[in-house]
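Only one chain comes next, encoded as structure tokens, the form predicted on its own.
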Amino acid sequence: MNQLHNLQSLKAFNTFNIECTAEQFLSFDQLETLQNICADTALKSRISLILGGGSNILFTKPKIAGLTLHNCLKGIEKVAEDEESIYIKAFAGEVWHDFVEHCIHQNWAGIENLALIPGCIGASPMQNIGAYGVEIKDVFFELEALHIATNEIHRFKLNDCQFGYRESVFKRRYKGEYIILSVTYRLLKNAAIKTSYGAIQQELDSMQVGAVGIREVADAVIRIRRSKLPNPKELGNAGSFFKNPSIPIQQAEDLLKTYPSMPQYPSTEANAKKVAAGWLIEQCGLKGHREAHCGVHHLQALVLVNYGEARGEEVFQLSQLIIDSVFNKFGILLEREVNIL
């Protein structure tokens, strides 16, 4: 840890579990070892890539060149309550899942239905990252990041992040300029359940729950991740390769003529309506589709795997086929979530 390290494997820090080797790599867990990173202009220039969990991530070359720096800055904190909302720092490093079954623990509502998320607390706000009616931005207060080029700390609040469907202002504008060291969250002393998105109430009925809180609907989220979402540690993947799709209203209604099972949602565009890629992808009848060592999960049609040997330059070439046949079948684009690298 903080020691600079050369030809370090990458495979055990992407959850898709892909060979890929750094030029250069560094753990840091202090932010001083950081800040001398980037006091040091020949180094600081050699930043290449910036790991969290990897659980986002896509490697497609056999080494990053440049200097990959692996951010485990960890550490939880309550900075600030009112009447209604308690105010929690965590840094960067810290494991997603780990701080949600913190939060739960301690009765600070907000982000249950995040439950099972994998990846750290830097990456969260990055992505924007949601599941069953909830987004980051839903509880989100300010976060800290290091500019690469000045060695500055600089606050972002909500606005700041222009945040949208898994987007940030991290993923375009500022890409590659900031290193985010904590976010604080703004959760809830009272919870305010939600229960409605997905089968969130269908498995709490089949659990046989009679009062609803933040443990049950977590422990709710947790079984239906489980029991269609294959395990990283077990099979190399990273959740959902693909974003659900936005289409205008007119192409979205005349899609329903020919296919009325299609599952439409509101989108936050104006004048269309969102899709779901996972419905798009079976409809091509790619649902469990292998192709050598990686294939799409049989369960979620979302979800790219790794079987085992897996290049990053095979998962990829899936997942054209994938964009390949769904428009040419729906004229549907469909658009990576997953950063290819």
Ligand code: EPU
The other form holds:
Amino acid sequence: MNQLHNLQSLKAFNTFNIECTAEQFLSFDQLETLQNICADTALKSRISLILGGGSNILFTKPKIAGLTLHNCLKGIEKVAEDEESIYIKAFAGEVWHDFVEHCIHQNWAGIENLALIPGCIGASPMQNIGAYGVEIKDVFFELEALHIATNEIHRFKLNDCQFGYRESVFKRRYKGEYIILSVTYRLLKNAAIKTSYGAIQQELDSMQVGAVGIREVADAVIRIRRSKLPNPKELGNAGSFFKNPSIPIQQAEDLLKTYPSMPQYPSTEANAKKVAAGWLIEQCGLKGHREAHCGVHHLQALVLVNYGEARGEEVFQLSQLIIDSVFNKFGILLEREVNIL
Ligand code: EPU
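What would the structure be for the form predicted in complex with the ligand, given that what you showed me was the form predicted on its own?
Below is the entire complex, every chain and molecule, led by the chain shown above.
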């Protein structure tokens, strides 16, 4: 920790479990270490990658040139409280699901629907993580990030982050400019349970629990996720490989005439509908499809998996086959959600 290493394998640092070597590598759990790096002009110019949990990344090259930083800043603190809310600050290297469990244990509500999402706190605002009707933007209060160029800590409020569907300013305008240090969430003392996402209510019914609180909602989400999403510790993957695309309303209506069972949802984009990429891929006959060392998961077509020895390039080629197949059948262009390096 806090020491520079040469030629470090990143296989254990990405949930796809893909082999790749970092030319230089440093895990830091001290802010001071990071600030010393950013005070050294030559060293900081070599920073090429910031890794957290590595759960949304596909390495397609054998080597990452320059310096890879692994963010291991730890700590969870209550920073403020009012009648309704708790403001809780978590450092970037904390494991997301452990944080969710910590909050549930304290009876702090708001992130129970986001149980079991792989990755660390630092990535949560980066791509506005979301599942089962909740996104991080719904509970976000502020974050602190180190501006690499000036070595200054900047604070970002909700409106500064430009959150969208799996989007934020850190993936766009400020890409590569900041290292997220900590995130403060505003959680509620009195839960407003969200079970509107159909599968949750169904799961709660089948669990036959009496009163439904945040523990039960989290348990329902955990059961749903375990039933169809592969555990990255057993089968390398990065969750949903593609975004659910938004398409023009007219195209959505035309498609419904041919495919009446096509799932469609409201979109945040104007005059558009969101459609389920997993369904599109399944309709192309690709659910469970396997190439030599990688494939499309047999229970959730939006997830690509590494059967053990896949190279990133093979997974990338499989993703291109999927994009082409969906485009040829539906005229819809899928966009990758996973960061390709
Ligand atoms: N579907 C199929 N076949 C499949 C997969 C899905 O027909 O192989 C259909 C389902 O039957 C359902 C619809 O597609 O009608 C949506 O499926 P699901 O509820 O499983 O969710 P998703 O749209 O595939 C999104 C997120 C997930 C998140 C779930 C639950 C994206 C890209 N993915 O998946 O997030 O957990 O909703 O909210 O938005 C992630 O980002 O890594 C992730 C796992």
